[in-house]
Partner chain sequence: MRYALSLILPGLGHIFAGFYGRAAIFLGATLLNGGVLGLAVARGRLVWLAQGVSARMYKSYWFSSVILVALLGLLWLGALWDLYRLGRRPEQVGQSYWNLVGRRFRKDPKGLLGAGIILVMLYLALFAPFFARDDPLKMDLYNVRSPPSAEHPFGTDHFGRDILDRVIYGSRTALGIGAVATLLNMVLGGVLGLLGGFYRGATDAVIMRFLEIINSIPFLLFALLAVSIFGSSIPILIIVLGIFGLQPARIIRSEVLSVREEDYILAAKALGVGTWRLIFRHVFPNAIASLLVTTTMSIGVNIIVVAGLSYLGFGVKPPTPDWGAMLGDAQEFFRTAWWMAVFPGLFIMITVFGFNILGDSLRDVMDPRLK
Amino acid sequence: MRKIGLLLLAVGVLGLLSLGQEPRYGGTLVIGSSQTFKDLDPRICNDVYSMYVINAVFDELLSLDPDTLKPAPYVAKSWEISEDGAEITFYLHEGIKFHNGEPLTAEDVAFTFNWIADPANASPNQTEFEWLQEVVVIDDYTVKFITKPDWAPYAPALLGENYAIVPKDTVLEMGDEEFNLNPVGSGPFKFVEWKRGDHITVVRNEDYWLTKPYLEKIIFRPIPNLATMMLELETGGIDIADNVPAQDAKRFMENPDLGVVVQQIPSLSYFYLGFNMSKPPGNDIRFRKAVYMSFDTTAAVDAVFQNLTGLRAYGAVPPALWANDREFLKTIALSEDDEQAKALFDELKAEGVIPPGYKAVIYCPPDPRRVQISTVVATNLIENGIDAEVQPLEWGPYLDLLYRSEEKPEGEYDMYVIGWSGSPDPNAFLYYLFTSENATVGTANNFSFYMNERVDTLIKYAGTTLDPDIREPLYVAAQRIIFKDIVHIPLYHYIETRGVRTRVHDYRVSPTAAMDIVSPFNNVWVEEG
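Just the structure of that chain by itself now, the form predicted together with the partner chain.
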């Protein structure tokens, strides 16, 4: 399936090249987003949808090379990591100006990141800068990131985190709320207006330092209903749709005259069904095993994604990254065996691990794919004699459910379906999801509360070096323990799927779900009409 994804991407790129037209200046691009925009201040924005706009209005410190998935220069033209990894020094491009004329200097960089890292500001992005001690200004165009002592070894891996830079003086003058509504960046497009719930308009920044953007204007439109979005894409009401369901992708591929190219790339994501291992029945491996054997994971993933937009997962690390150990993990994945599952469930019922009248509730976010997979699991559990249902929750209540507080240290869930996407390093997947440091009351990404000293040691030790030859076997060993323990049932890696009208050129879907219109690697232009 992965091959299919890559193949499609290749077809998409070829399609773009074969036209061989000359880029032209001008024109409007309309981008459809499947969710409403929330924040335009990059310091507090934590949803990928608002990031579409932020990518256009602001510049990031680093960019991501779409081919190697390695950090590449952007505002920072180069950087150095100290021997012990405790300090990262960035050298900035000179002469970058914000849209209001304020120059972009080291002051702005320091201000942006120190602000995010300060818990008092309550930025939702603060968690991702837990490692940051302080950002220090060396001179106007040199800035140094100092990591907290325990975190030093991770610094290189943390480079993947991209955050846009805000103008310090302007922000202080406007105030945080006002800035969020009228963002001023240094990016290729200037913010014009935000008609909430309908659209955001940005226009070309004529003085953009990197290159002159081809596009005159971009309109970002939130269209919460996917069926509506597909109609808009088909009729040219929008040029790019950020999400194309598999059946529509198929339709667009089979009917090239609809004028839509489907672009795909395996994303750096991992979706799984997790068990709550703090209490029965989730803490009993027989239960986890029986659930795993109750349904045909491959068939479920194939049916939901139609062999097109999702790839069956066997482990946590996406196959696009190293240390994914996919081939081995495939051999220990369990396949459907209803007889054995029923026998295990009966055994657990007899022992009282599954109490009489037990109803297995599978919690999941409202995203239709995850609801669908959960429905398959629930149906198969019902067929194997465990009453089950799916409870889709909006993100708010869902996060609250998974959040462990003093009042509910064991959590009030048994099974949950969720996803994780991270920066292009195995550590971003394994450290957050499986170590006991991430399983504490108050803060957790390890919602299963899996605690295994050997796994902790392996993952932490792998983080102390930069050498992939040492790190890889450690990550592989850790994953083998984790997936033999069936902490999660790995479900799928999402294949980022975007619909792009044929009039759009030089657009490339990114594995990080970003929406790059003008970057060091591309500059989108549109044909007339």
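Note that the structure is predicted; figures quoted are calculated from it, not measured. Residue numbers count along the first chain shown, from 1. Compared with the form predicted alone:
Checked against 300, 281, 265, 90, the hinge of the rigid-body motion between these two forms corresponds to 265. Between the two rigid parts, the smaller one rotates 21° against the larger between these two forms, as C-alpha superposition shows.
Now show the form predicted alone, given that the preceding structure was the form predicted together with the partner chain.
Keep in mind that what follows is only the chain, not its partners or any molecules around it.
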């Protein structure tokens, strides 16, 4: 696999601040989250914000080396791939215990991933394990993943973020709903309480198998209002802010007396404006084209991110990854052309594709960045003769809207702004967002309901091999079809930007948006006070 070119832009890596200081045990770390928390069961969690808590409470089968972005040992101390490439055998550490004292064994690993991969359980993560045929137990500490014949052996999904292991017996005893509210993991911290809209508290697992966590407690606070979050960060109400707007990042960088270090790294993310292609007017490329030409994408992105915390996207694969085809996709991106946009809208109105009284509602989370860009789009649509408004929704209701229901399979939305964070492989972006098998009601992430047989073939075939020289042209070809079809309007790739109080040590921003507090690579501690 060719090297992933990730450039660390961190202004002051906090691990360096601990030189000459001895780590200490004790203290509370307060983490501000820019969105509310939805699920704490890793089998169904599919948002990065809830994963902050899951990372603390659960252990994952594999870790991700922050320098190479390659898989590294965690619960699995080693693994091997069979000669025919059809099986991956993992050898687990012995002596790991869940917080209720039960041992973590191969049974728990098999239960976790077989449950996710079973379509009957309707996990939002099921399609991320489409490659998995079955997980079988060899002995107490050996487990074998068997891949489907038409998938590559060491499937790219193995680098995903949903590899936390749940205790089989405890889940069966508690039931899925109760476990989601009161999770029991084997991780460095134990779950204590969840007061919705206010905080989640976890405390140190004194018997943690990997190392003794330095911190005594972590409090996760949802603070969707970023102005409030920045005030809390500056005054010490929180220690880490997961989202620092460009103007505040610049302010903290220029004034070290504020006691905040800004950490940045290009993220493995893709944010876009999507269309519902299962019904008019989104299923007409003329409408999608007219929306695209109604606003200046580059100007909108630059206004929000000030060339500091985000960069214009032209395709789904982040520039940090291979097969992004960025230079070609720039050539087919549409520029603002109000005259042509109005002409297309008028044509669609005359044909009845856009009905009388139509209002274009753009749904998005209450993240100021996405609200601001959505507002730019809506304002320009109004100027071009289309009534429009922005409708922010809290994270839970927003995902419920996009996943749809059997009663309303076409969905109640026409346009939406959302993002996707994937593993360090192009498959993690293209397969989940654009293939037909990911356009199902209730579980999958192809919210546009885009279905193209040629795209399916290219992406699926690329998943049958690990040879990047074979895979890259397939992903490139697929993207060229997708973005000529204007399935999405690519908006931006976020530069992961976090604000961290200087009393915090050994914290490191991740390109996957993970919130690693204790891992095989770090153990965060805080100074007194």
